[in-house]
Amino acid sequence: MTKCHILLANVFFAPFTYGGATVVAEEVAKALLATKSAAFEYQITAVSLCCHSGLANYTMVKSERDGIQNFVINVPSNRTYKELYNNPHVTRLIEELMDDLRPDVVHAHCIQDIGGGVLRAAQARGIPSILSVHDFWWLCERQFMIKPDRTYCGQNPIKIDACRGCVSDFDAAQSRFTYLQDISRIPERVTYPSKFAHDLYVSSGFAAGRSVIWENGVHLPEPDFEAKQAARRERDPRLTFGFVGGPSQIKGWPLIRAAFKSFERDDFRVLLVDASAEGDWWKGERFDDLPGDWEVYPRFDQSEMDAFYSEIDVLLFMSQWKETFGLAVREALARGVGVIQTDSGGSVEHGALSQSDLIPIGASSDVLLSALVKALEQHPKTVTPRAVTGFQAQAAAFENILQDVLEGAS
């Protein structure tokens, strides 16, 4: 078995887990380490960021969890615009790390704020690299293609000249766009979590010829999930809606609130997950003018996921932008939980819903209200769990990509 040391760069990493891309990075890394029949004997080292006033700027500290060392670089909060995509201080520390660790490959998984310097550092040392794209950070300085008026940009392909009315400094935005386009030519492979993301990036001139769709995995249900779900439904047979996003326009909260405000029934409940690091997403929000029972559900980690999904019957996924994937949708479908969702890019590539079931981005709250009424009228409705990619399968797919890259580099 060949030893393979991967230097995994991700903006956050355990013990500072935050966001879907970080979950994917951590879980795939753990799956690679745990795979018995792997082609490689893996060693994985992570490098990530934090932002703590109690640490000196650009101090690097080391932690370890689940057999993975994580070198955490403390960055100041007042970084310049350029330092958010090309930070020489961060790059210098990563260069020193590469010289010390001598990894076999660099996996730049989700590197907004780390910046493109990690790929240049790998190239300078002859280390092959893989870049994984998770949102539109590489094409859009606003990361999610959301305009200042909080509506979806809709460019396809993305042309930087069309961003003049959206960015505050077009020359700076153009320099950023050109730099990241140049950086995209370095990695041996560029992965995307969905066909939608792949097609938009490639049509926008990003990393043509080295792109591959690498679908995200999710934490699959444990064997006792069905029993948990049945026990809850026996305890409280009311239809329960669940919402994992925060109270923002981008995740569709105003639309959800408006639809429920018009609801003329109250024989249901709604769980709103607070996934914020500080537990303050829903502070100040009032629900006493809405029908039904409303409850804020605390943030949960991967091992606690079944407990949440056993409590809901229908997930509301009302994103008002074109998502690149949509972990929550797959997590729900894998557990036989129904989904009401918008036609939001890669989040619909699971095949469980027809086009007519998808709510267009920008649709009025009446469209969602109709879907809520329909769900309530059909309750209780049995939803067959759907086959969904898990983290073990995602890790196996990554191993195939890795083999191609290392064979090409040898």
The other form holds:
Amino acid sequence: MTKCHILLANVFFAPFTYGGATVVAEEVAKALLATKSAAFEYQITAVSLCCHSGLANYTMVKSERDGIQNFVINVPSNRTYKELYNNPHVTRLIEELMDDLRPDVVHAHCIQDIGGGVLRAAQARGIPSILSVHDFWWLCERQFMIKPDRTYCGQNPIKIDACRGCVSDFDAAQSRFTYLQDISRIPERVTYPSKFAHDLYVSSGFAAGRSVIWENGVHLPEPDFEAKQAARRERDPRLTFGFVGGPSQIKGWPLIRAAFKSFERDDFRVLLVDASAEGDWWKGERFDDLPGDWEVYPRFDQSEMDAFYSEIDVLLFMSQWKETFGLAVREALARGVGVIQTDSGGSVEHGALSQSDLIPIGASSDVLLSALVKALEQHPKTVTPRAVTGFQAQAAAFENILQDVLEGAS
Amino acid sequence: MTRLLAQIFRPTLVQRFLMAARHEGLGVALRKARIYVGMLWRGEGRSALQAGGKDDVAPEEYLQSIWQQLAQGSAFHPAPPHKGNKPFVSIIGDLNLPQCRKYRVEQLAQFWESQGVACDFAHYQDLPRVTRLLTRATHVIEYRLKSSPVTDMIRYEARRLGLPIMYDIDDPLFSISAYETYGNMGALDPGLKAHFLSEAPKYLAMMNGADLISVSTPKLADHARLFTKRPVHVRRNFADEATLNAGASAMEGREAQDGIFRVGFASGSQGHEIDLASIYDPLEAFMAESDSRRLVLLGHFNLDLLPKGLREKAEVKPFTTYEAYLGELAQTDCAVMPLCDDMFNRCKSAVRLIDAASVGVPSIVSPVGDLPSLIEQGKTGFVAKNQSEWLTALRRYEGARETTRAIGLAARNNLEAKWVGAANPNIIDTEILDWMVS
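Same protein, different state: after the form predicted alone, show the form predicted in complex with the partner chain.
Below is the entire complex, every chain and molecule, led by the chain shown above.
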């Protein structure tokens, strides 16, 4: 058995977990550690960031959860535009870490704020690297291709010249774009969570020739999920809609609100998840002018996921931009929870819905209203759980990529 | 300013502002606009990280908040460093005394580097650096620290990280019995002595909290064992590369003989007047024998305490840099290192002897502390056991200048051969080397 030490760079990491990409990074790492019969025995060390006023800038603190040590670098809050994609202070600390730990491979998983220096540092030490792309950070300074007026950019391929009206400083944006394009030539493999993300990046000239689709996994339901779901439906047979996202235009909240506002039935309930770190997404929002029962559901971690999904029958996924993956959609489908969703990039690549079932981005609230009415009319409807990639399978897929990289490096 | 205005008044931003004003109210929209313009003005980018924590914290609470967060996130206890990890020693010390910093910190760092062990050091009050070094460390050495809220916090962090800790000290600062009988205290303010006595338990508290203790001499080890059940081992001070190089340069800069015979006495800190007083009689007698003899006082010395006969022969060289000090020392013909025979001095290392040997100047020393360990009687220097032997040794050096110069060179050769930073038993106990690979 070959020992393989992976240095995993991710902007957030346990115990400072935040966002879908972090969940994926943590869960894949745990799955790799738990691998028993593989050719490799893994050691995984993470490096991530925090922003803590009480600690000096660029102090590093070591933590550990679930067998993964996490070196947390404290960064100041007022970093310059350039330091968000190329921060020499962070790079220097990661270089020290690489020299101390001597990892076999560097996995740059979600390195916004960490910057591209991590890949340069690996290259300088002859350490092979894998880059995983999760959103549009590498191409778009606004990270999600969402313009200041909260509409989707829609470029395909992305040409930096077309960003003039959107970015705050075109010269700075151009330098950023060029730097990150250069950096993208370093890693041995660049992974994308979906064909949509892959195609957009590659057509935009990013890391041609070394790209691979590495589909995200999700936390699969526990064996008792079905029983939990049945118990809830018996307790409260009303149709329950769920929405995982904040009250922003880009996640489709105004559309959802408008659709429900004109809904003429009230025999349903809606759970709105507050996934914010501070629990303040829905503060100040009023639902008393909307039909049905509305409830804010607190942020939950992976182990509490079944409890939430057992409470809902239909997930509303109304993103008004092209997402690269869409974890919530897969989590719902894996549990036999129905989905009403927009035609949003990689989030539709599960194959559970036909094109005609997808709501076009920018469609009026009437289209969503029709879908809500249909769901209510069909209730109760049994939805067969769909086979969805779990973290174990995602980790196994990563092992294949890793072995290719390590064999190529040896 | 024009550029900034152009950045602000873009159609998409204006649309965004109007949208925010419509949905969230004009007040909120203006507040958001102010934050955004401020960011543009300062050249800041939009980060995914949200700032948290308090700005001003007391030094002893520096890590408190992050500890709480790690504990809340079940991430407080990292596994100790793997045995397979590349060893990295972090030395956290009180680096305020230049001589101590040189011999017990910089020198030690150089030693471990020569053994293939990465090493770095920080002053204990430089908490950002301390934190970073502890994070990298596989082993920690605490040098000359006393228990305090800050050092307790540092110790706590080292223990949280599962790091083995060695405590290093080169004076019996932990010992009231040594301080109370220390002759040199007589030259200091009584209040200062009382302060030293009150600090002793704080040094011992740190020693007893470590896994292992290292000291600079065998006598100091014996004395420390009266206070602690922790294992105590010896790592002597030695002539490091910087000392040998600076010494060689000083020798090259030695001026031509002017017929004057100079006896050097170096004092790196207050209170050593008492040591010199122990040989006033033979020294005065020696100086009185000829007008061409001088006493060169290097460093700290209260001339008021010097007898008239010696004061007239004294040349004073104020405390200076280490390199300049060696330059001055090289101009002397011999160095004297008298030590009163008390417990504190019995624990002393031979650093002054190393300094003198590095510039090829022969020494006369008391049979106290670790000084005699470096001397081959008559070949590389003299150990003078009584007043008569001090006078005899001074006369021998003065009476045979060529031989004296040869003894000085022999002392230098002896230094290079036996008292450098090698992993030899006379320099470092095996147990300390073993600790590093444990």
